[in-house]
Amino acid sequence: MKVDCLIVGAGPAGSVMAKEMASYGYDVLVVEKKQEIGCPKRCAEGVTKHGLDKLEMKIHPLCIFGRIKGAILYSPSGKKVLMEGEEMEGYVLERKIFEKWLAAEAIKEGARYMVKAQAIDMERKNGNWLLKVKTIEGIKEIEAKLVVGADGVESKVGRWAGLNTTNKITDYHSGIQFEMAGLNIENKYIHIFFGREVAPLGYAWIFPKAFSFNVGLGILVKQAKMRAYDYLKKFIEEHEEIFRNAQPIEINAGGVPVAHFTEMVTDGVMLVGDAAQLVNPIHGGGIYRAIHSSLMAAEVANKALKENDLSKERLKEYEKKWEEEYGEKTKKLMKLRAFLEKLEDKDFELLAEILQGEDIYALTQAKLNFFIKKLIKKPSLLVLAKKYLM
């Protein structure tokens, strides 16, 4: 089998890439190792309305399982900081439906899909890539001009292509999540909990859905005293007023890369979404950036295919586009993350006293200068902030 574009992975990045490339008229094939697209989820499923509008993306209403007005942040002692406003409004999706819808949209444009089809090897051949794919019908060989790695944090495509996709342990968070029913908590906001005893160098979350909640946390394993699962059980036990009658109806776990470092292209290969470590380094969110990366990659891939030039040098235009859009912002957010990782619980209490919701939103957008001024009355934090943020 020969195709113009072979995409490995049918998550949001893979299916958006498939739709775009098929719309340009290319022969597109997506292979997905799981037997069902969208399962299991490894995601809190939140997206902002502002972000979707920026991408000019109108999602099917059946994908939306919760509408949120903003976020409530909790310090270790329970102090609350409310984040509201138009830019904080958003949705909690049902990924099992969302990803199927994205695949259906790609198929409408002409893309082909193979599920329960796992790429097991990849090699260069006559200027193209030859992939071996294990399917229900046996091993198939597929030759492609362009291979797109949309195969998540464990990306094999990147490794097969010679790209270094190994994340440092200090840039890799362990996450676990229960979907639970029966919680007693406001369901118009997402809830974020901080503290070294809650989630070392991470945070715990509660995201409301139509009739359930995503309850999870992420931790930096190197700094943890126990497993992420144990921290989550402890978090639930310590918030009896919220979880008194709650029961889990699903459990998921996985790793979250929180530092983009890998090359994104080589000859005939592009990486998108989590495969290229493209997540927000502060909160670990990846849906928006995954979709945006595929839109950028497809634009460059279309031009490269028309020019019959899929060299690393030609495809680097995608990498440059990403750097122009996110490079400086990501560097600032990495500095902010380094600062936050040095904070003790007492420091989070101080921040809860001086920061308003709009301040915290500004920080997540890498606006750091105002933050230094806010810390003038908190000398201990000011010294630390100048060390890491300036």
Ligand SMILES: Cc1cc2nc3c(=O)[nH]c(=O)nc-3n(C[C@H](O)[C@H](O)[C@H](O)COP(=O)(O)OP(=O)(O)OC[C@H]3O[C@@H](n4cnc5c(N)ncnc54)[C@H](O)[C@@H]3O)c2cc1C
The other form holds:
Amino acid sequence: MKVDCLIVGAGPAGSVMAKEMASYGYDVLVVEKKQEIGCPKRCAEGVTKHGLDKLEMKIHPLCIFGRIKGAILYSPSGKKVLMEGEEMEGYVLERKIFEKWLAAEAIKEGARYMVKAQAIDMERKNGNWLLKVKTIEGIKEIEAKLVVGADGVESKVGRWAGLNTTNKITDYHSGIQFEMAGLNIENKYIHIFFGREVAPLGYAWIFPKAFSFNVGLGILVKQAKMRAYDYLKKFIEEHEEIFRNAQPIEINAGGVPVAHFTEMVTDGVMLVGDAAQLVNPIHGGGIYRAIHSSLMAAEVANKALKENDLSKERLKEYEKKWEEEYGEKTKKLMKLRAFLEKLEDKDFELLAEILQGEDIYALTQAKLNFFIKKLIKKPSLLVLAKKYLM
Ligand SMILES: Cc1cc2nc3c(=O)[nH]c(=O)nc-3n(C[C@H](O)[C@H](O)[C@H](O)COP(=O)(O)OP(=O)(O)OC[C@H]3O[C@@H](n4cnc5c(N)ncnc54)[C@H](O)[C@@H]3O)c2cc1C
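Output the structure of the form predicted in complex with this ligand; the preceding block shows the form predicted on its own.
After this comes the whole thing, all chains and molecules, with the earlier chain placed first.
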């Protein structure tokens, strides 16, 4: 089989790429190793409305399983900071539906899909790529002019193509989550909990859905005394008032790459979404960036295919676009992450005293100067901030 564009992985990045490339008129094939697209999910399913609007994405209403007004942040001792406002409004999706809907949108444009089809290897052949794909009907060989690695955090496409895709172990967070029913908690906000004993160098969350909640946490394994699962059990036990009548209806786990590596393309290959490790390094949200990366990559791929030039140099335009849009911001957020990783519980208490919801939103947008000024009132934090943020 021969195609113009072969996409490995049918997550948000893969299906958005498929829709774009099919709409330009290319012969597009998506291979997905799971037997069911979107299932099991490895995600708390939160997206901001403002983010989707920016991407001009009108998602099908059936994908939305919760509407939220903002976030409530909890310091280790339980002090609350409320984050509200238009930019904090958002949705909790049902990814099992969202991903199928994204695939259906791509299929409407003419993309082809194979499920339970796992890419297992690839090699260069006559200027194209030859992929081996394990399917229910046996191993298939598929030749493609362009291969898009949309294969998530465990991506192999980049490695097969010779890119160095390995980051430091400290650049991966380990996430674990129950979907639970029967919680006793307000359901118009997402709830975020901080503390070294809650989730070392990460945070715990409760995201409300129509009749259930995603309850999870992400930690940096290297700094942890227990497994992520044990922290989650402890978190649930310690919040008796919320979880008294709660029961799990699903458990899922996954890795979150919280640092970006630089090379996203090589000859005839582009990486998008988590495969290129593009999540926001502060909160670990990756759906928005996965979709945005595919929109950018597809625009460049279209031009490159038209010019019949899929060289690394030509495809680098995608990398440059990404860098222009996100490079500076990501660098600042990485500094902020380094700063936050140095904080003790007492420091989070101090921050909860001086920061309002809008300050925290500004921080997530990599606005650091105002933050340093605010810390003048807290000299111990100012020293750290000067070291890590300036
Ligand atoms: C616990 C947890 C909570 C999270 N919560 C949020 C959140 O609330 N909001 C948010 O924005 N982000 C969240 N994220 C991050 C978000 O889930 C990812 O950033 C997003 O899914 C990236 O999309 P993607 O399409 O790049 O990759 P994925 O969604 O991971 O999709 C990759 C696809 O490739 C397939 N695949 C892999 N290898 C192969 C192969 N060899 N052959 C064929 N198919 C293959 C996989 O089966 C998968 O379907 C969370 C992550 C975790 C782990």
